[in-house]
Amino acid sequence: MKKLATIVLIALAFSLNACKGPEGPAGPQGLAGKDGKDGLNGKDGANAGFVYFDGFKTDLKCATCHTPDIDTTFFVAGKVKQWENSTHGNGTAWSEYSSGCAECHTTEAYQLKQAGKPVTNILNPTPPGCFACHKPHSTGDFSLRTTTPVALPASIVGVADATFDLGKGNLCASCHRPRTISPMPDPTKTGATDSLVVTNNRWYTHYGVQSQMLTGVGAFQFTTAATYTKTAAHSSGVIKTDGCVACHMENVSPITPGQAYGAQIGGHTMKMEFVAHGSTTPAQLLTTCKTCHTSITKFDYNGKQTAFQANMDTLKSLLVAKGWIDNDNGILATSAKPIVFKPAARAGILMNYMTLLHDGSNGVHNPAYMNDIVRASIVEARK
């Protein structure tokens, strides 16, 4: 029964084949079938060598960076590594995913922040990465997210505001600034009558004053001193164009051959020194330094780090002796038991301390501002 089945649709075939006649007209042209799901269109004509990602034009392809064997156009393995070691990258910072304290903290809120979006708490976090300072898939390079100026507010009455516009460091300090404190000191206050109350054991303008120090504003300052002196240099030259890139973010060759790597020091690391295996002194990046301090060979440049720390130590000491601070720094302020500054203006000892110790450069940021606000608040804690 199969095989007469078979014969008759092979004979049906041959029958139909030929009876067909010539091909007539061609028809009126079809409705538009129903579009695919987007993804990634080929080059045509108009847009050679473009391709679209993510709804944005863009010259990148995957494997611009996405090698399979060695990236030599951008190197983002090696810089991914670097990162891991930096503490952007190994630190804890990222647990602080509130509302509040994400846009800084967290990749995700900062960019949220940066396009101008409210910032959520930030269920799934991660720390500030690639994605936070970049966005290639929608630019196709790695440019910045964000250069623009940034205001560094002050935490002193009768004090403006300030500006940090020091080019791709403003993206550093876009997070690398200072929050306002509460009461804030006045330097006017300083009648014996004139007090100031402070109750919050983290009365300081938080870890972000490094964009205040580099460009010599924020610490309070006392009528009495005499001079108040910026290190202009530090914010002038490469500097004014790279900011706070031009000294932490060098990509560098070894130091000691088969030591100190770009992972260790530089580049994504940020990280200006590192002691390197069977070694005891550390490794600098001093290049910057070099183009204007063309014999240094440490950051304790005339011995200006040592000066700071000695007198860093000592108004440590004489905070220590009046109750303000413990030996680990915390202050010890409380609501039951607040800090009660006689005449207010003393009050800017304490902010001063606080400041200059997150700054963490131990004085190099802006080496002649930083030692006289120290060495005028050690003269204002002795009275």
Ligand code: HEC
Second form
Amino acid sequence: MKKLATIVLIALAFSLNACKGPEGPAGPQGLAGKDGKDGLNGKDGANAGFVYFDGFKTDLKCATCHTPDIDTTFFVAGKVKQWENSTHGNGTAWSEYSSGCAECHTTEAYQLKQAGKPVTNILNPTPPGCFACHKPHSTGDFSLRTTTPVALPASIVGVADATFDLGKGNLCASCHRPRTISPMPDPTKTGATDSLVVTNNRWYTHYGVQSQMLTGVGAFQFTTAATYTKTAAHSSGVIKTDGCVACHMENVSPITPGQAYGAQIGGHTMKMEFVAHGSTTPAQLLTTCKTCHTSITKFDYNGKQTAFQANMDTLKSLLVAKGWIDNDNGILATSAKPIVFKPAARAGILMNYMTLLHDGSNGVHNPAYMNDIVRASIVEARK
Ligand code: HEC
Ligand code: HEC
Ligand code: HEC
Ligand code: HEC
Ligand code: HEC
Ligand code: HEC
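Now that you have shown the form predicted alone, what about the form predicted together with the ligand?
Full assembly next; the chain just shown is listed first.
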């Protein structure tokens, strides 16, 4: 309609001009007109090679972050070196770029996910880097992309999903969370004829189980008499506000040359220990632990890691003897040669072993819970 009206007006102007005499010389050029309004955003391309979600902060002062000579606020160059030495920076799992995996394994898909967009295959992937956890070109600072509480799906029949809510650690749990498994084990299926059949070697809730272990959820609890306690304190105090960040990202300054410093441990390396050149005993990051355990000298506080490790060894040998796993912790199930758990609830033994193993903290994340689970699993495995 509008277009039609304009055409009519122009035609009218021409017809009026038609009766006038010859045109005089052109006048001086007028002032430049006002800029037009931005058009609508174009449609996103099929491959999210360049993702532009958050807007570009127009008054960014580039040198605040990009010139080590001027950057006395963020020390970006130093953080880059630390990150390069982290498993985020130097691991290889960012090769998992397909749509089902990339949201936790690549920066690009993680951005899509956090922006509420569908996750695609990522054809030019990068590992979880600065622009996964921060958006400095949009915010001008290093605030965190997300601190929203994270749902932790339960993979056990009858158990509700949990919520992880430990402040800054919610960022970590947005990737370090479990995935569901199928078929799900059921603690009430203890009858002699109940069975559960596993046909593939990845029957575990994936690797990001630290969020579950830290908060004391996710393990299979047998209906038989066993105690399942939790170290609730490991979700309190500084861990309540900072979560994983409290222990893994503590800042470390150089102590003596050759000793651990910031680029090797803590900070953006997120590493908890480091073996210095010429040393055999790892330096461990204990400063945060000491705020609660004043006398602690190693992660193996009160021998709880030694106990956990010994029990894990025992459980492993039981599972190897049953033919459920091999010596490299690989699950020995294929569709041609499945594992049949009978009664079905016994599948919980294998589920627990994989979860405790993939947590990677040797019991530290939740000493009470993890030690109780491994003990209960041994009792069941011996039946
Ligand atoms: C708040 C900090 C900050 C500010 C301000 C900032 N950047 Fe960055 N920029 C980063 C970080 C962090 C990276 C990634 C690490 C690196 O390459 O140093 C980065 C990377 C880049 C890259 C490389 C991108 C890539 O994919 O490798 C370019 C280009 C860039 N910035 C341009 C700019 C320009 C231009 C400005 C000013 C308009 C600017 N930045 C302002 C933090 C900042
Ligand atoms: C974007 C997803 C993502 C976020 C966010 C994330 N991680 Fe990770 N993290 C990973 C992936 C994927 C790996 C494995 C990388 C590899 O092996 O290539 C990993 C590895 C690690 C490792 C090393 C594990 C090992 O066995 O060496 C630690 C420690 C770790 N993350 C801690 C953290 C902490 C602490 C946070 C929060 C500050 C965090 N992560 C946030 C995805 C993420
Ligand atoms: C919900 C987030 C998430 C999703 C989705 C996800 N992963 Fe991961 N994955 C992780 C995290 C976190 C780690 C690292 C944990 C650690 O090292 O302790 C990891 C680790 C890995 C590793 C390295 C394991 C090792 O031996 O250290 C491989 C391989 C892997 N994932 C493959 C996949 C594949 C394949 C898919 C898709 C089918 C996938 N992941 C989907 C979060 C995820
Ligand atoms: C896996 C997530 C993750 C990645 C990847 C990551 N960061 Fe961070 N970063 C954090 C967290 C969490 C904090 C907050 C630490 C704290 O509060 O103690 C932080 C803090 C910072 C800070 C300090 C903020 C301030 O206000 O002083 C800077 C600077 C920073 N990051 C830069 C970087 C740069 C540069 C990169 C890429 C090389 C990077 N980060 C990659 C999670 C990450
Ligand atoms: C109470 C402090 C503490 C908190 C909180 C904590 N961790 Fe850890 N974590 C540790 C310690 C200590 C180890 C190493 C134990 C060892 O090597 O014997 C560890 C080990 C790990 C490992 C195994 C690989 C490695 O670098 O040793 C991963 C991955 C990990 N933690 C991720 C996380 C994530 C993700 C969170 C939050 C959900 C978290 N941690 C919370 C203390 C903590
Ligand atoms: C916010 C305070 C806090 C922080 C930080 C903290 N812990 Fe704890 N931790 C506790 C409390 C409280 C207990 C329960 C004490 C008890 O069971 O008597 C506990 C229990 C433990 C236990 C079991 C002790 C036992 O005898 O049963 C171990 C092992 C442990 N913590 C190791 C660590 C390590 C290693 C770190 C640092 C990487 C750490 N903790 C950080 C508060 C904390």
